[in-house]
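One chain follows as structure tokens, the form predicted alone.
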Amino acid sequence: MTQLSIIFLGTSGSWPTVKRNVSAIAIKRGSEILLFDCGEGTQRQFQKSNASYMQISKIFITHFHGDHFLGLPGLIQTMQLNDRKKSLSIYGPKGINQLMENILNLGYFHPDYKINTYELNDEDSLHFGEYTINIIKVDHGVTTLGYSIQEKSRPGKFDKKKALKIGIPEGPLFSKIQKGETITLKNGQIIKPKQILGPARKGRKIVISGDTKPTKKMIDFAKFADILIHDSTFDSKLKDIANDYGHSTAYQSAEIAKNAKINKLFLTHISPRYLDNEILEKDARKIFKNSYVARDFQEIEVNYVG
């Protein structure tokens, strides 16, 4: 089974603080890293974490406020200085192509490895074999995208007693049928996975809201997610300010989490005014108990359910 984990590299909103850098979330799936946003200093956050920026295959930018993309020039150059050879794909809203052209013409630097850029729209889906990246346009005043990573469904539970009764010997054939492969016994009998396995089980799902005020679209987008990472810039006392600036409160994020029936909510894009996580966690836990303020360098293992 492929390991899936989340590494929070930057959880502050607008500008860095002593304890928090600006937005960057790494999702590590096996040996591949998907990076969501790249605020200034992200390459140094990688160096202080257990993840390697050299494993990044794709970068997804939510929008073009500086605290979400200004780390790109430094990260791209740092990869070059560490002899990166494989290509890098960068995705974002309309304008990402021009932005990257500008970045790649800064100063006297140009990478030797290939960088591919892709402009995304609301409700696009990107298919990468074992997982899909889905896109949603959220509500932040400027064009901003939310993302989900959704794994393919996996084979149902293996019924060992049924397998032995049918005549499948323990060993390699067990392994094949557990992977969902059709097998042939020595006597020529063909056994299909559905004869041995239970109903297919859903793959893991992680949703990243991007900067946004609460939107009903997010409830459907995040439905049944294992993890929702949602903009929670302020607490409920500052609801009007939050929404006026295109952000959510911790309580509003929790409302979305509850209605979407997710497993865990992580609050991010925390305003620098908060030195105490408890204020936001308490605000969210009034309505959704499984709410946590994300911390820089916190690692979350996303396990299979069922």
Given for the second form:
Number of protein chains: 2
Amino acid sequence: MTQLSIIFLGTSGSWPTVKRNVSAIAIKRGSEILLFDCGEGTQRQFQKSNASYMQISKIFITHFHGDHFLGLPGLIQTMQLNDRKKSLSIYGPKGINQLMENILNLGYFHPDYKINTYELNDEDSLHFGEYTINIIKVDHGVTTLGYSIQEKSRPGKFDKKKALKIGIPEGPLFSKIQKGETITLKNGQIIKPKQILGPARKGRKIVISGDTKPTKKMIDFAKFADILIHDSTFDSKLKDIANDYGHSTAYQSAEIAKNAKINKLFLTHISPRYLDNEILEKDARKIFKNSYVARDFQEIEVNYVG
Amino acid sequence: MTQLSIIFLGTSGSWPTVKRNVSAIAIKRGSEILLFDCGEGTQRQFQKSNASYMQISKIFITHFHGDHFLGLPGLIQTMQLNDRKKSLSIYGPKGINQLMENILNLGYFHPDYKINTYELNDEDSLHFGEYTINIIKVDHGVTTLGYSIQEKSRPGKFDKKKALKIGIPEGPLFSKIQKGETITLKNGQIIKPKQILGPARKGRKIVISGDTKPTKKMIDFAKFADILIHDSTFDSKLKDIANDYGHSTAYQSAEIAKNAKINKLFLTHISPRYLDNEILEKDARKIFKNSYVARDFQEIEVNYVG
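Can you swap the form predicted alone for the form predicted in complex with another copy of the chain?
Zooming out: every chain and molecule, the one shown earlier first.
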């Protein structure tokens, strides 16, 4: 079973504070790290966390406000100084190609490893074997993308009793069935996986909203997610400011969480004005109990449900 | 007496570590801060220190390796988000104008306050009333500048005994003399400051080498400095690597300190390989006792001598 975890590396909105750095979320899946946004100082946040920037395979940028991408040049440079050889893929909205060209022409640095950049559009999907990255355009004034990581569904639960009853001998045939293969017994009997396995179990799903005011389409996009990480720059008292600047309140994020029937909500991009988590968590929990303000270096294991 | 202090905000070489951020040195003089280099994450180092980035009036960049300037775009942006109105001056080697143009065109940000950039050359001097910034080209492979801050000399010590003996009444005439003004006593006698004051006392001098291998001209440039802050990326065992890459060893920095007859040496741009200060301090103190490895957030008061 592939380990899947989220490490919050920066949860502050717009500028850093002593407690929170600017935006970055690492998603660790097996030996690979997917990085969502890369605010200034992200390389050092990695050093202070349980994750290594050398494991990053793909970086996804939500939009081109400085607190979401200014950590890229330093991170790219440090990976080279630490002998990175394998290529790096960087995804973002239209403009990422030009932005990366500009970033790679600052000062004297030029990377020796390959950097591939990809411009993404609303409703794009990227298929990477065991998981898919889905893209949604959100509403933040400037072009901004939200992302979901959706794992492929897994075969259903193995019913050992049934298997023995049918006459499958305990051993290698069990694991073939478990993997979804059809097998033939010594007596010539053909057994299909669906005879032994329960209904397919859905893969895990994590959704990252990016900076955005609340949108109806996020409800569909986040449907049944295990984890939704949503912009929650302000609390309900500052709803007008929040929405005018293309951000959400904690309560508005929680409304989406509730309507999308997700499991656990993490609030992020917290305005530096909030010195603790109480106001925002209270605001969100009025409507969705399983709401938490994300903290820098917090690590969330995402387990299979069922 | 104007307060003068140095706050080390980043003392690591090339990339950050958990303990040390990349290069930045704040010099606080009265209500003004001069920032020398601005590596990634400098704005947050300010937040964790006793200095405020809102007090920065001038930024001096030594050269265009990423660990010395990649904190500029975030710092400039955050100062604006915190309502900076006053203009900011940024100095650096030839190329700083173009670099700043590129930096200010990353993403969507454009500053509302004025940013003036200035290209500097070897042996330039910038006069700012009470102090002068002197520039020296050092030897780091790419064009790199060292800087000194030299205060104007102050009037000599007031000799109270002598003043009373000559017949100057205690009171406002004392302070006029102290400021260097010629006074006339009630009996018509004219008193010149030099009759009462000791020899002029030299202003304080701080020298920052930038990244460099040891150079002979640094000895003259740093002559009699109160504080010399010198590249000390490696220890003597790694002398060849140090010099090949345009850096100095702790011992080589200390040799310059000794020959320049400076007061106190701070070693900086410490390679991430050194987990404590011992090796480098030992190396330097073989030849110059008053040598210290700078630590992040260390604050040094620079007092008048004599």
